[in-house]
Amino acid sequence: MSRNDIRQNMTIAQLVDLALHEDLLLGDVTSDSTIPKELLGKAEIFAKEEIVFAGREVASEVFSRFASIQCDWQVQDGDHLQDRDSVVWLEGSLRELLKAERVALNFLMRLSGIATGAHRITSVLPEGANLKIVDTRKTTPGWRMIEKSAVRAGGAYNHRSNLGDGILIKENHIKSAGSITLAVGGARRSGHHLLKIEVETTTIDEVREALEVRADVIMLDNMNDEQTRQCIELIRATRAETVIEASGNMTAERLPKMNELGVDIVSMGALTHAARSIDLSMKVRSTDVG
């Protein structure tokens, strides 16, 4: 198991602990007062619209906290579902099924919403496009690992997972250090040789300075299409191996043009922060099983 797998497993367990505590701090007074303790049942979670599914691992963790619940999953992360397609069949104590219902659905609806949105955005690119669409750190606090997993399920890619993943020198770093040159110099002295250095630029003069100090990645921030074209021509003529990222005011409609211009990466915070939860539902299908 990789370090990222261990970190994600820890994150999922912690999130489920928090979510169940939040929902069941005082118990489920409705289910416990209306449903006989010994009553068993079967329930189904299903899609209520066309989606790309994500969140199986975290929902499985929710259900595993209830001793009676057995899961028969019908899907994997990344599967494309139609309205009314089955996600999972559940069997166990009806009280426990209803206690797990909302917590599991909250995770599945949010994460499937991110995966569905990522798929819709990446689908605008022509087949064989070299451009990669990546997320950012604009994630729900505590949910970063599972939201980034959902981005991948939808067909997009991940940027940094945390501030230790790579050196990204942005406007405030440049202003605080005094210049791009000084900021990159400090990064080279302090960072180890495996860390790439990316510099955010907003003008062609800043791009020139980033090229002079041999930044590994140059981000073109909040530039229009013509400014982007000019900067790409300069970068390719000066240091062709430099990775070019575009960010800021990026929409699905602009992505084919970014691919045409030769941008390598477009980062979009909207993949996570603007995603809507999609519609999933759980229904009890039968009672007194077994």
Second form
Protein chains: 6
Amino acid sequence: MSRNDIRQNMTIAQLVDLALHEDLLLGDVTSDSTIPKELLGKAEIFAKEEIVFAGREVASEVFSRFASIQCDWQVQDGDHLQDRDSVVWLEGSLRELLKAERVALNFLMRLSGIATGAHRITSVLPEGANLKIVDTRKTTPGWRMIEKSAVRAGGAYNHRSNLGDGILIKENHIKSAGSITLAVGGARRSGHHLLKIEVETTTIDEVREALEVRADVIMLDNMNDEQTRQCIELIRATRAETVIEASGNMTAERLPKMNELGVDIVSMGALTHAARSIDLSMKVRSTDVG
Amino acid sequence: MSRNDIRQNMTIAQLVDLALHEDLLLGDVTSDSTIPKELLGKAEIFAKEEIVFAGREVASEVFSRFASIQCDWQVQDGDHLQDRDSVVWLEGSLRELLKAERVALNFLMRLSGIATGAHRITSVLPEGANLKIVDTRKTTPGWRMIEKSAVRAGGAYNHRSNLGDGILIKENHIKSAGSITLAVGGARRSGHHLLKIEVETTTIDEVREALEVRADVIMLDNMNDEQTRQCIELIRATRAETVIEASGNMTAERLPKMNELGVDIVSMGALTHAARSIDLSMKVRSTDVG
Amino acid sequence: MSRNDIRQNMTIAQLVDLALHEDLLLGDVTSDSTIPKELLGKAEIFAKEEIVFAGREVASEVFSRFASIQCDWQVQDGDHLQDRDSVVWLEGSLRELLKAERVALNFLMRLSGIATGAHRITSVLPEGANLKIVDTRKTTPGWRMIEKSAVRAGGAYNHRSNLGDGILIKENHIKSAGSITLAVGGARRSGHHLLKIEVETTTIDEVREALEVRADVIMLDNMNDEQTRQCIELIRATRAETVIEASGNMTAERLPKMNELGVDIVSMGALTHAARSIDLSMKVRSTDVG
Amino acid sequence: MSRNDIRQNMTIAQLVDLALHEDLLLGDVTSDSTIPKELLGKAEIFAKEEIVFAGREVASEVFSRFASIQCDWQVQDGDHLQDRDSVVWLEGSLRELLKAERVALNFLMRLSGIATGAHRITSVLPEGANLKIVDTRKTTPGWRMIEKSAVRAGGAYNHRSNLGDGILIKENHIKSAGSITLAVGGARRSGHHLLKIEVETTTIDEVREALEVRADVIMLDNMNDEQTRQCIELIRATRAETVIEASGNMTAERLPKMNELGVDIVSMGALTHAARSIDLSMKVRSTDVG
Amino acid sequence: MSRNDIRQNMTIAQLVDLALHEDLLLGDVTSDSTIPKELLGKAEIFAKEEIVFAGREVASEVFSRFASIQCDWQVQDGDHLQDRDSVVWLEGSLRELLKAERVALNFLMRLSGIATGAHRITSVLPEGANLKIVDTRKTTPGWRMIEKSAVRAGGAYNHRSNLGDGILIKENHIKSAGSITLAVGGARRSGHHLLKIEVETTTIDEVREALEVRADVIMLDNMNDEQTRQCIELIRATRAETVIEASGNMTAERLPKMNELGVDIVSMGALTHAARSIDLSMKVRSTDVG
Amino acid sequence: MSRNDIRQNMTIAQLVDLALHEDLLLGDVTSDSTIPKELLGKAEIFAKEEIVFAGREVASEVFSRFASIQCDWQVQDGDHLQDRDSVVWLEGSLRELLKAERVALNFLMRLSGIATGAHRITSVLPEGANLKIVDTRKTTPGWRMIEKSAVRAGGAYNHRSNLGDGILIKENHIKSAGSITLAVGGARRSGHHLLKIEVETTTIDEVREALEVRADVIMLDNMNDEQTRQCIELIRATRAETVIEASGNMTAERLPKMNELGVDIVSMGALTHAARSIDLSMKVRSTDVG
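Following the display of the form predicted on its own, present the structure of the form predicted in complex with a further copy of the same chain.
Everything in the complex follows now, all chains and molecules, and the chain you saw is the first one.
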């Protein structure tokens, strides 16, 4: 998700519009009344803790709406920063710097928080592990694409983007269709031929049925380690190329075990919905009449 | 922030547009291929932990975009729910219920998380405490108004909404203007007469200068308890009606002390930026051919 | 793509906005000056040739913007109509019926043209043929989703919806990456696990390389029947489950042969970009003062 | 319709937004995973058959949304191209070139198709013919202005743009108003004084009534050559300055006859609704690390 | 311009969005804090002076955004009201009534001001006068269509709506083209056949040239009565059917003279740009718990 | 309200979109047919009467949508101009200059009209007067922010911007709440701590009640000079720091008296709703082939 991608993606451009507008609709009564119009300055955004950085492109989009502001970025998405490391040097009208500050920081703090959390989780896996950690659709409404980009910056991977770019047959679909077999049949007829079919299972019998109808991916939902082991054994013995996803009650602690058991994918909603914003500050470093 | 208010607020309506669109642009290939079009059903959204609820109005707006869905709400914003308590009963096309599910839950989980956190923090104060806990502008870009509404649902209060509905002179403004005296002078000339003027201070000398220029509100920033006590003593002795706000490194534990010291307002960015999403689920409870 | 789906899909709602606006920005000076405001009427839209119908939902959306108009639909998408068969009966203000007429017809004529063409092409295949005919991304800008829906109404299928819900490695990607092997490697690392990987090939050597890197789908581009036969033989002998797509210079006449050769998918841009609008008319059948 | 005009025309800018968004909402998973980010390239769009070109301005608008792409146009709207003639040379990030390709081509193929068709039709008329061939409102919803521009590029002319910039009293208006006389009276009272009044007629009696009320333009609808001849004779004898339009079942073959008979204007919906997309390709011609 | 027309006209719907949003983005802190949520009421909007009313449809659109409000309109656009005459009775949530009040009144006061002014001006003409008074493009940006509708409500007429639905060759065009003759030639080639051609003239020589090239409408710009008389004499003697428009320094006092001289059209920018807002009030008449 | 502020304010950008679109949706048929495409020119906008100028930033935004136009501004908002003084020199494509002309002038004429009117009113006060003249919410829907900026350019001040950035308890709120005391209590609980509370009063008893509940600002509504004097005496004797606003039936003539009586603020809706557009013209000064 680069800034140029943002230009072609109506939804992100609109999110930036909303963000600036909700803070600045009435102007900035404090800055406009206390700071001379012509006063220029330099400001620095820097980390206040150890982080994995994300959000450069959407923050660039924010700054680009302020005519006087020039950015000198010190980092890329995915970079590891120490406390006090510089993120970006900004130069321009002091009024504009202060107007842009909060919106840009609000994006960066949350997105870097997601990247930092994703890094913390994925780093419990041994070097070269087969297991991939992926996100879910439990994202902040309006932020789907930029949060998924932050997940990647932190070293994790993405599950499908929305309800249209992946087929995932869950409990409710199975119940409505009547059976896994019927549901998979429907999906195979309607989905386009570049989409795999994934089936959510909660018992080994359901795994067996999913194998019979040649599901491409089988999700083991909310199973303990032993159940997981048994299902994987069955799958590998039956259709070895099936992709195996585990989900539900996952914590960083369980991940090495999942890797050992041969799980291919673990999906964790917490990557996005439980991310903690990290701390960034902007400080004006010098001022000068333009 | 009621649903009717949403109708008049372009930004919230646009956020709901973005949220639905990012999940449903390509349709729901799973539901549409596995569930018969005419199948109706009832579903329940319920709490999976103890929460203070928020987000009813924006979720109503989400459901209203699905023609077949009827809502029977069991709760209001601010209600306290136990694990398994019902939030809303939904009735309609099963396909539509499954399409609406994730977007609605993503709003409710985050907003109820904010309300629950705000309640946890404010409940450390004794009954009838003078101290008010308020939020900041550290909100999710695009969500300002609905997050501020969730803060209120949790029993906390709001600081200003944006850069235009309150004058808050911070360190950077003082530095740019030359002094507190000059900055307050500028603000008094330009701000409209229904806005008070708040000055951020970090030393007792700054407090003294703010008092001399009759700041309506004085913020004590990042002070320890003893510094806070001294500044309040000075303020009450000089201009007793001045509103006193404390901010910076605030935790729930410090709040009773702040109340005892006579602080009027404590502002905490963590109310929004550090809120934890709470857990809600939707279950299909029955299905029926319409 | 039902009308309710349109409500959640910003792009279709916006297309309808544009369509109505471009015809009615200045009002309808003829109808408003010649027809009394209170005059009601009934009108019928009917086929003027043999067609397969499509476009009901987007036309419903058009009519829904006119407060007085009630629709009594006689057909569903995919229905086969004879010359003079009724499509929909409309009732309402005569002025509004005439204002809505052209925009609604312009949608229906093109979409039904696509469905009719798709039916004509797919009907050359024998009953129960394995071969599926699919569309491409050569659609009318702004119309992607509704044209893909019309293709389905005509009995054909959809290829991916956009550049994000399917991986299709073409000549230019191979050239840029250096080889099929390198390109597939990149795609496997970055694409999410519900997406298959398709490789476009123009020679049997490229087919061989694609098989070696276990491409899920192999496209045989612009090959003649004999080349196609040889490649399929190789594929079936090597990795039988590989999906085989043929593309380029396809005409209805070649399709039975493709089916015999064991091709799974033929993609034809002509389904959308060469569709001929079919002929529909609206006639006012009766008028009455309301 | 130049690119600068597009900047002032909300509807075209929005159409380009929709077009890019529908293809790129989820990014381009193939290009982004197979092509190095920093790889630059040159690409050429060229004709694959003999065409009259149109659509440069809207395609420029598409390319302008990709920051790295520079265009070196080889043609203007209305130029005649041979097979393999160059349309535009593009230079920029290879990823961006591949992302822009399909949307730009989809616009150009359809608009050049309209221009080519319009040229084919208008070229049946002798040099210096009085007869003008014009389009109708049977355009692709959302594309009205750019299709009308393509019609002009092909050498034909435009009828009115929408329901507000021309008065055309049709059968349904006459029926509703009670008579041609009443309808024209209403139009004369309400239309502004820069609009002429046109009346659609199907018999010589209707032509006579239209002449009596001094219609500025008379349309002869669905008449054969002999009927057309008689009506024109009457019109020229009565009010010679009346503009005469013929419409309905028009083919290129009939046009020289219409010109001989003295028809001023022939309107043909087929100019837009029956246009065939022409074939254009984009080829990457060289790649280079930037 | 009826409310239903507004539904099809993106620009008016967007103007209403802007209007509500700019007043209510942050909610209504006064009403929401002082009036109980469930309190219902009836309110009346009434005239506070003698007026010609306009704006019902756009005000209806405003009220329709408030779910609880029901309107009982007492008037139509164009009605003459006395001081204290009722415009509309409103019923609904008291909070919503007070939120809607100012936006609705701001529309009604300006539009009724235009209608009232238009009536005042047009009423100086004798019964049955041939002369029509028309507006210009000097309208409030964003309000073009609703202001033109208000002009009609006041008994005046509309000139063209925008730069596309009428050809008016002014001084600057003539200068750029080289002469009236050249400019009219260009316009005749390019404009569609339902548009007349108007030429602005400032001397009798220019009138003569305009007559020679058969301009459909001739505007006499900034001429005194005697010059006007001479030009009309020339026009009527040469091409009697030419429409004659006079413009520039027009006041109500001059209009009877213009009528006597045989001018067909007088255009006055003052109809819109110099309109005085009239005085309307909303009073809550009763309150009741719902 | 600078041009850069406009970039962050969705509503103003959208208003400019609407304004250009409503005039140029169909192009400019006159300029495009009479003026050669490549013809360049210089044009000047100048005052035709004595004015106080306003609107530079929104007009700059208009011109910025025309790629060829360069602006050389001669004035700032708030400058005093004589008849024939230059406002801006424009250079660019003659077609574009003529397309931009009317929209830009329509903004400038109304906004400069407001500034000129505000100056006329405020200049009746003696040098150094304490009294401030402020506007109201009686602004043109869609124009709130730019009209408030024009008011400041004329030397007057702004009241609150909308229903959310100031608490003003009016007659209807008092009636609904039951009393001034109850209404102020509600407002104090709900409004954020940077907002003052203003109460509208019509009698000295209401003033007394407002003082008892410590209203920050008291509005004396529709009082004569003697009533005003008595109320001020009471206020100054009770809570001297209370801000006093007078409103209703205010004319320029009464303002010196209000100042003498010690009123702090007079609010006048007429500043915006009764502003007269002033006269500006654009003349092409030279033309040249580019």
